[in-house]
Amino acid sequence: MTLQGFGLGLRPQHFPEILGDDPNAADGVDWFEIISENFIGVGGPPLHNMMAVRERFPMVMHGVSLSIGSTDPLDGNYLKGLKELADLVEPELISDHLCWTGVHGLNMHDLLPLPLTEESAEHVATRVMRVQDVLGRRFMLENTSTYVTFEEDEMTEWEFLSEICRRADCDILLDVNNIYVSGFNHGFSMEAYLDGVPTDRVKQIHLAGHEHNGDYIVDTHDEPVPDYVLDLYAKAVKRFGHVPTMIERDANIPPFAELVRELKGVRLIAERELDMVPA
């Protein structure tokens, strides 16, 4: 199967109204997200639960604890379980961030920057492909919101992103409210960014709100989707077409019937852009 369509990611509060009776109740949905790491190692309901969404619906898998871009080798264990959950939910697709999360054996939580230089590309992309190879299939990366750069930056970072692709042959996942606040934060051009990443790489899209702090921007996932991101995304579907396309909400999560109507005005936003591109 070829993921198409709109999808939410997957939380544990809306399993009640995902599984319930009302047949209703996703209408507008094509696919969940599931966090990796919620289920890495996990058995019982909330196994059950997920695998019973699984059963009726496409999903995917998205990371946050690969520390791609970290020195430290990549984490064995973390792999093992990650090609089991794979080998077990049978994703349309799969990925992780473009950041590093620790050293030292330490994970910070949180997802840090790398400097965009010829040998971080190398360094990345040499461990995507590894990982690649222990999943047997392909994966993604995401770009990251960030708040710093570095002074031995050598690219811009839709070079950065897509020379590791280029080198790993691997794929995007394109998230349009990181391009905004990372693009908000530095003052660089967010069109310059969607037009400089190749159009065959981007599988997915995500959407997502944040906190703006008037001169700053922090990515927080606790909010609607803001209408000037919405208005990056019609962009993006200008140039990259028909990408399987989802809503992440963290925290201060709403009741899914809510979401599901946002996500059915990202719809509306998609067919309307689509319709307006020459065949």
Second form
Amino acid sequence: MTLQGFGLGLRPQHFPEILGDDPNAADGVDWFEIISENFIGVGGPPLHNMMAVRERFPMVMHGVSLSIGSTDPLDGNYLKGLKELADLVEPELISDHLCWTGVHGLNMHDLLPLPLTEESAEHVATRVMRVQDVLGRRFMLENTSTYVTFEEDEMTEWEFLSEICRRADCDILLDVNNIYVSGFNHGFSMEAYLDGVPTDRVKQIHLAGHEHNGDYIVDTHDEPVPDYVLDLYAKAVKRFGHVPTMIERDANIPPFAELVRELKGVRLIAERELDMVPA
Amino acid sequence: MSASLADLQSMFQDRLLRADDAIDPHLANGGPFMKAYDHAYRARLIEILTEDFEGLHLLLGDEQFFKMLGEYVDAHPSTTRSVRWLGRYLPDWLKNSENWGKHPELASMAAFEWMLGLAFDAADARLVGVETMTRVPPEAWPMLTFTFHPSLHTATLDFDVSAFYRAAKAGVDPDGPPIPYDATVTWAAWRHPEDLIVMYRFMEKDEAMALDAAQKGITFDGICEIVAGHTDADEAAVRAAGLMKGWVDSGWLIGIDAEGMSW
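And the form predicted in complex with its partner chain, for comparison with the form predicted alone?
Below is the whole assembly, all chains and molecules, this chain first.
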């Protein structure tokens, strides 16, 4: 089965509505995305509720601490846990970020920026191949929001992302909000980014809100998706066609119905751009 | 002055951990927005810990609580993939801290809350039922060893913090501060097998010692000896068997074994 339609990030606050008595509560939500780390090696209510949602909806897995770009060795225990979770959940797609999260055995729990160099590209591509081997599944890398770039950079971020995915033969989770945030922070063309990413590798799209500080933007996922990010999403839909798309909300989390309404707005944009007939 | 990926990552991490400025010449345009990373590191970790230690937060108040967490984060940078485990050293760190250790109720509260958190989302496992115990032949009992559900955790406390904790969770004013014990008391927390809610209670001294021994693989015979130190020798086996039945009824046991046999 190929993932289709529009999804939401699964958050514990919404379990009562999703699993409650109202069978229409999640109308318009075609699938959910889980944060992998929240369910690796755990049981009890978190796992029980997540699997109850899984019984009713397709699911994708999204990680935050694979640290694919770190010069520390890949964490074998983490990969083992990730594989066990994937074997349980049977996700349609599985992803993590094109970043690093720590070195020397430490974890900063942040998505830290990589220098955009040949050395980094080769390092990451080699590790993605290993991850795909261990998981026995295709893997997606997501572009992150960044707040600095490096003097050492040798290429654009979209060249970096595309080259890694070509070498590793992996797919792309394209975060349109992150393109906006990084484009604003570093002054690159967001449209050039979209045009520079290979259409055949983009298998999922993320949308989110952020904190605009005037001279720079921080990717906070604590607000609705702003209109100017939705405008960029419309351009992405034109280029990539219909790609499974979801809203991430990680803070200041509203009632479930509010996110469902927001997701319907995203669906309308995609239908408008693709001239699709509403279901 | 091009730096390798490994060197850039070391310098970048040193900036987050120690405000080291070696990374600065490598940041394009001087890295005007580096502050976004500087700020996020401590803020994120403290936010996670705040969710895990509501009782401690109420005990200390905002100012002291966040001061304490800042010191803890500096002392124990995360080494795990999930933020779930950030607070695992907090009880011992508080106990051994020159400053915070002067207030032993803090370590008791942290240990209590950490225990409850572990019970909440520990891995699932299939339980042993009472009927299983009845299948064990009498001659096998002395050599029995026991395996416990992953959700069962214990904490040995200097203070009774339970009422204060419940007030903090309920968002109401506590009736009073945590109450010091004359001697330490061990509490157990576990997940109810059907409802999946976290249960907790304190244990009498002999039960705490018996449980500790059983968790370390001591046989039923050895557990009886421990219990005998607290009761009439003739009643030790009855008391130990009663403890076992209580553990089974509570959903604590997942395995009963003896010399290669399992029930």
